[in-house]
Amino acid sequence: MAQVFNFVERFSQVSDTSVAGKSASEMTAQARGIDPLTTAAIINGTDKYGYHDYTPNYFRVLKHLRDRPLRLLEIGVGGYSDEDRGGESLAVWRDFFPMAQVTGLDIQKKTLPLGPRVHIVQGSQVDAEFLASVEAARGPFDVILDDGSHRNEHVVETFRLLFPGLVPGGIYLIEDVQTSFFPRFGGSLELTQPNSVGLFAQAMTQLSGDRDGIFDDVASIERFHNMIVIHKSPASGARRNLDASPHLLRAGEGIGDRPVKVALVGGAKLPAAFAGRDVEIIQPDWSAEWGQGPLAGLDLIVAELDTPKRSKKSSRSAGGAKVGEDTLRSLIGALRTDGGVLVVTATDPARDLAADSPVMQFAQQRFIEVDHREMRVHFPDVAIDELATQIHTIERTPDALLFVKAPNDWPSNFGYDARNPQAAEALANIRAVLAHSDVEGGLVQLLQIENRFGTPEDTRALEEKLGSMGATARRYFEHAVAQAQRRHDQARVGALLTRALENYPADPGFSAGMARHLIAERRQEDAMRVLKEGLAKTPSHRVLNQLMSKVLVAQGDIEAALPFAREAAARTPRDQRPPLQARYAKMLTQVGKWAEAERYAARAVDVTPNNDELLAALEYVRTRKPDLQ
């Protein structure tokens, strides 16, 4: 069960002091068994842990590269269109890889102080000429991570453009592949191409035989919740062996001092990774009573397809065609539930692991259904196999398949449930680590989490801690202003917005908030000044134009207010536009512009024809319009 923390006490106890080179936050993380990459994610405030479960998987895949002078490219910096927002995950890569050159790529311009080893470029992830220039200037890359638009056509095209230039032995990672099932991102339940999960589910089936050209250099493919990882073949052309897989080692983790319980089937041998380990080996037949007695709660099963028979009576081997879905289900059912590993190898992979083989058909469906939670977001009636919640990791090499049996029921970020056991554990980890932190990025991320899922007392305590630190993050100001407004603390609202505009003078949201505050304080001239300054920077901002029109109307200058009211209506989404059009029409009548007033009132009614208020506004204009004949 997730541990509960009292943050009102914790935040007043300790700062992030260092002991033997490690901060209090890092020591807390280590004591809780949190890996260093996830610790960096928590401290820097990226959503790759908490709302998602990416960083523990990334750590297994990338930890062997940590101290190498590599080059990493991340597509998607975050922060949407704000130039000074985002970059949390770039900070994570900077901190986790102390010798790396880190490049961030975003469609928006980004100016972020992340240090000399981090460089950000602006451009499209599907612009071939631009990407080639980035590779020439900053590559070749050892690691590429696509956390960009998440549109399926972009993900597929970006892979086709960048994977060929990845260094031999490099790693290509794709996040948020759950959009493969989201129609607004070009996804579908049928995985109609272009589709990221569909593409790599197909690639997985081809690794033992004829391949689509883009997959020629793929050494292996890994699948996790909302993630796909593609390993490129090394320069030597050597095939990737599952003995090198970090996921294989999960079979021996978390079991204390007891021996690793291993079943070897069909003549399979013990993986070299377990040489020297205390192991308890059994060699059952394929037809054994899996899941019963000694064949229950196994740590590792290694099953080899189609080993040549030792004698006519031997039952230790089975042709690939004879091992189907029922057998594989039995093997997975015999594993322990918190990290048991099944490895399926083949002496003739081209036959026994062919795309149309029963083994690969089974594996392909498991590959797809890893994102079962997200599949149900848009397709709530879709049939999902019960194994979907039990298979955490799938790895495919040309010669073998690996399944890790562990809970795979992380809630979708499109329907996040903090009560989910896996999510609750992650949130408890975040709270514990950040109770000792004075790093603003992680604390601001936690502030948003507490605001959604925590108690008001914890949220207020964290807000006060950030305030005492002199926090300047945009998200801190947005939260603190909203809370002060709910408490009707106008003095604090004004003080916070003053500081926010000092740090973000071009932010139209803060300008609008300050204008509203000043209007409420009956300081019309000051509100006018703030609005003029804001509109000089962002002249098309809807709310600033709307507020300016209201201030001018209040001053009796309706003629001057008209262009601002018109711009506000034009910048409002169509379904929300009618009330502003009706207001603009009324203003037009006040200055004698009846024909234009009638046009705008009619437009409002066209959008929402059954709205009595809008119909009344149109009737008012038509009945009072002077006879222009």
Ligand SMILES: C[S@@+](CC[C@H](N)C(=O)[O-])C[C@H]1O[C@@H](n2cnc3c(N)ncnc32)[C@H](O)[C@@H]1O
The other form holds:
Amino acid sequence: MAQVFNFVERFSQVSDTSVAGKSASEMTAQARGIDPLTTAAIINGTDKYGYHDYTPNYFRVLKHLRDRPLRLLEIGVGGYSDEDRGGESLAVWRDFFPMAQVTGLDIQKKTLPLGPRVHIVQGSQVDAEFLASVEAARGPFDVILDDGSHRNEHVVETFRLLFPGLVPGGIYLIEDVQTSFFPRFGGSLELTQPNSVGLFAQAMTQLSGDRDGIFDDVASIERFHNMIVIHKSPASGARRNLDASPHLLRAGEGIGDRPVKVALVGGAKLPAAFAGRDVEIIQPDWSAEWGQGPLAGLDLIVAELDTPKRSKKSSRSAGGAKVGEDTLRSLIGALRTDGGVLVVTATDPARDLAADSPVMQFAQQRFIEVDHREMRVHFPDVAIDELATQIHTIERTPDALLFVKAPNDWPSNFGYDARNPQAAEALANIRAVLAHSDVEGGLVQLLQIENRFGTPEDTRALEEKLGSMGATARRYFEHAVAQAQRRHDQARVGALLTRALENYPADPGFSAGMARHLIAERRQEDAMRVLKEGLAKTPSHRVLNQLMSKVLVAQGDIEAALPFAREAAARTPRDQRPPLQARYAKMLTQVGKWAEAERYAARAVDVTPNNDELLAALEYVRTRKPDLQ
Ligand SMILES: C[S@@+](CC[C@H](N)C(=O)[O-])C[C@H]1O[C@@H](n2cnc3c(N)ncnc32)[C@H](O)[C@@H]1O
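Given the form predicted on its own, state the structure of the form predicted in complex with the named molecule.
Then the entire complex follows, led off by the chain already shown.
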């Protein structure tokens, strides 16, 4: 963690544009065009970039808030049941927002040294009373991010509980919404409610008309791969202006010195953001030859749906009801493929952008299919529209709808594929940014990436670098121990586990590893001491109990081994339990506890009938029981 704080100092002391004082990593990132939020994600080692494509999108959505003294709440600290694991994303928010107070919320207890601006609270994301107390103590929040359980009913309930207290103009972010399609998270292909993508896709269609109560204060909704962003109105009834949208500005990004090619359709006006820019404007008809000649590779199309009254006056206009799926497909087809933007506005949004209008029906389906890659994880045969890989962003305000056309094919951690061009580019970015870094968080995350996708030489070199830095991250020890075990380098295994246990004395995995190492070294007494210490901290740990039983049996003390063998069997997943139960029943017979052995084996057979090992154990006990002999 010391290295993390070094980075924080450097990072917060320099402004974005200054070169002097920037770390080599930051300068590399800047040279490669990587935004500062993604840079912080790489350096701190969160999977919000790499295995996911969140941070570039977050940067667009959040960059204007960077120097504000805001209050940010993230649900889900990470690291699950390990008290001292996780917190990578909290470190990113802390570093990216130098004036922010950051609150992390997790159902598990967390003790992480993240500095004075980060505060972690323990509780459930669906406990209304607890959330109210967090808001009272640490809120009101300007930004809320739900990266918690990802269960659909939780995501929806948490939004209902927390959105009302979000400050006016605040931003609510939801990650990993692809779980909307995953049965084990309560998801389904039919988006059976409560379902996060289903709920927000519908809410998006209703923004210009009657809304479900909680959506009254929604100014806009944005959709990206695996995530949804909800903007709260700055004041009651206030509307968000699409002219200020960072996604609209993408239309002019990366085009060099040439003019922005804009098509205005149906009486649409040039958005204010492009006033004074070098633009080349054409005004084609709705029915023009979209995708041909000058109507191909457009940077921006603004199309205004017109009411019938106005359409009578203008030959270029079309009633919203007449503009359907085919027209929208033609317009999107005419955009350039790396950031072209289509904006659909309407003179009468309540009619032409109504929930049941063809435009909104089209948008709703595209909103769902943004997660096409993950939909296929559980439902490989699902029919997906070919546009899904090209719609990068959808933004909806009450009076407009925006599509960004750009590659949307990043494989998330579900079904990850490192050969995918977008994923490969992200890995190259991570490697380049961390080439000269000495920040442990990022390097440890990279170590895991190299271990999966890199060469053995690169992985080894990185492991050695971390070793020579005196790395103390748990993931570093786990990796290095596994590698030393693979090489049968017992001396290194012992040395690493000694250091790991100095840093993580309560970690049952390291205790178990050390006990195994000592058993292999025939140091039974030392193994016993390590196991006793480990079991004092985690009495129910399956492996520790199993090893303790094994050591005691090896010493001939079966009586003493019994409670550990029983606990180990009880803590083993049901499908793997029978061999341990059979062994325990036999251990009971070895110390003359025949009646107990019979009861135990019979109960195990009751729970898992037809298991050969258990049936044999029961048979063994019954046929050899002293009173039957
Ligand atoms: C995906 S991890 C968070 C990762 C972290 N935000 C990051 O990007 O580094 C999810 C976390 O949510 C926590 N969690 C699960 N169910 C929860 C609940 N009902 N309430 C609060 N937190 C929960 C888990 O303990 C876990 O640490």
